[in-house]
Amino acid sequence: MDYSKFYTPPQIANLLVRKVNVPHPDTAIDICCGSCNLLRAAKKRWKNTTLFGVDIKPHIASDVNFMEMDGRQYAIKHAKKYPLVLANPPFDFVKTNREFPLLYQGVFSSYSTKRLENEMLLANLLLLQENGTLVIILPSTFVEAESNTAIRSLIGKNYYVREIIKLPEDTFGASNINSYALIIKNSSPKKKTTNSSCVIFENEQFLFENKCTVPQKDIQAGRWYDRYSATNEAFDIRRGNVSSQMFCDKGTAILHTAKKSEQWKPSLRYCAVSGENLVYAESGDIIISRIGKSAGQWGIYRGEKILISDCLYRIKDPTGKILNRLQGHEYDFPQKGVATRYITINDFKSWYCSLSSDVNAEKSTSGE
């Protein structure tokens, strides 16, 4: 699947223009205008915007100043130009790195990525007059993932993150990509960020639920996504650290994850490995998927010591607490990734934390 061609539905773009707290911007600019649905959206707002649309593929659109070129080299021509930024870039890899190393200066010198959207975020930040607003769509992986906590904090600690707002899962139609759309100013970071979900279309409006606000400590510091605090609780859990890549047809044993299936198990392959440092996984163990359509499934491990794979995360159980709580639930909350949904230590944790809130509230309803 070509993750770089999905435009942005008018509806979207009518709802993201609608929350910008923008009077009346004299010019607006999509340095990957694709569709300009997002352009026309913000001239539906404002009728005397003058819209400037860039992309590396040529366009028609009436009212657009189109210009063919690539997005990330235009703004680097016209940084602090633009009052609003709107953008939906494409979800894919950097054909080479640091191609436009402008792009990464003062704040972000130090960062590298080799993803695409990445660095086309820094281009549309690039574009921004002081106090400008940037409104940009990014997998959910920028917003979730422990690989974006760098860029994430960089963002936090020199702009004002001011609101954060996941996008249903068929925002791009049967494709099922996880998105959020991001609302960032280029000013002081102020005290708390608007975080919340874009469930439903009804009447032509959008339903939001999961409203909350995110403390500026956690904005600063890349936590834009926990839905519970992390538990007190000891909590010894572990990834696997054998890579599938050495599995073989005989040797040492190992468990490995497996399709999705109402009585999840992993399966059992083999691999040319051996040693002490490795994670393995003992009888009475909680096994989980980690990636692919099975991630967030679990069962309890019954067998002799054995390897585990780095698909799977085992957790020590030895008193059965964590079993008994987990006992008749499904891993429910949202898994990340574009084209291979996985799940993190901390979402599990977070789902499990999720429990014990649930399971002390039913007693407070029923009066224990």
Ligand SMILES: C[S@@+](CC[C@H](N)C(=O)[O-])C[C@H]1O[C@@H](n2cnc3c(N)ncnc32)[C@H](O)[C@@H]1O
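Numbering follows the first chain given and starts at 1. For clarity, every value in this text was computed on a predicted model and none was experimentally measured. Think of the rigid core as the biggest set of C-alphas that the two forms share within 1.5 Å after superposition. What changes on going to the form predicted in complex with this ligand:
- Once the rigid core is used as the reference frame, the Cα position of I322 differs between these two forms by 2 Å or more.
- After superposing the rigid core, the C-alpha of I56 moves by less than 2 Å between these two forms.
- Relative to the superposed rigid core, the position of the CA of A150 differs between these two forms by less than 2 Å.
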Contents of the next structure:
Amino acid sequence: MDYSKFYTPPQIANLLVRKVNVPHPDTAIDICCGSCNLLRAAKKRWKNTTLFGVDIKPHIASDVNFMEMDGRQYAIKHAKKYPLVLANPPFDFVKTNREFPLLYQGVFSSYSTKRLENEMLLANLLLLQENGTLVIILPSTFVEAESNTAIRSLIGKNYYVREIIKLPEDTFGASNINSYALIIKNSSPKKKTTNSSCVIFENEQFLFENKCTVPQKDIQAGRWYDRYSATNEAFDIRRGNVSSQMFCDKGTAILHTAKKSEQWKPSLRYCAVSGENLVYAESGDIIISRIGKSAGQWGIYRGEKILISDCLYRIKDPTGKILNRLQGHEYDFPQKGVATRYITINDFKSWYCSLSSDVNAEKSTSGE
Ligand SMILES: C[S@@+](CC[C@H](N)C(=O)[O-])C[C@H]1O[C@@H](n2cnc3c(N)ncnc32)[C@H](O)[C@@H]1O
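Now that you have shown the form predicted alone, what about the form predicted in complex with this ligand?
Then the entire complex follows, led off by the chain already shown.
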């Protein structure tokens, strides 16, 4: 599937632009402007703002000063010029690590990525004037995955992450991509917390539902996502952080996604990794597949302490309370993700909570 062609729906674009607290920007730019929906939303709010659009493909937009070129090249040439930057970049791989090396400057000099949306994020940050504001839509993996902790932390330490907004699951229709919008200011944090909210559809309109605030120390540590709680219950959940690209014929044993032919038991592979912060499973831990055809399948790990791949979650369950609830319940397979099916911790939460309500209903009918 071509993930570059999913434009921001105008209602979502209008909603996001209304959330920005810039009094009156002279200019606004989108360096992957496509439909120009984000720019038009800005023009609706600020009639006198001059719009600049860049795209690698030709586009006709009479109200936008358009330039056909690579957005990253444009950003390198026009650094620090814009008070308002809007972005819904393509979600894809770059051809080589650091395809545009000049984007990796200053605080990003030691960072490296193969993801195009991450490189586009650096380009968008580069365009910002001091105190300028960026509104950017990124895949949920940017906010939730361990593999992006380093870039989240760099941004948290050097910019003011003002809002983290989870967008509705069907924002990009057939792509099944879960996404977030981030509002980031090129300044030091003005508040001690960052707002985390989601967009919901109610009474025929999209609106914000406030979820929680995230302390700046978590933002700076790259913990942007409430990974460890489901309603009132706290879980010790970790996603593995070794990708299958690190697999080899011999080396350290690692658990990877389950296979139907093996009754969904995670398969044993080998990898060449070492270091701190790796995620291990120990006997008695619950393992959940998060990706591929086995997404949502779970089981109890029995064996020696072992590494797990980033296609699995590990949940500690020392009291057996979680297992009691999961026993006998299969997971529904949600169809999600960038190019594949995968589940997130939010899915686990809603699955677990739905089992809690079953348990409560059973208790009340049995008179407990
Ligand atoms: C997901 S669409 C988003 C369009 C628009 N920003 C919106 O929100 O509706 C991504 C756009 O990025 C463009 N694009 C892809 N690679 C690009 C690049 N290297 N430089 C500039 N634009 C690019 C695509 O042509 C497409 O129009």
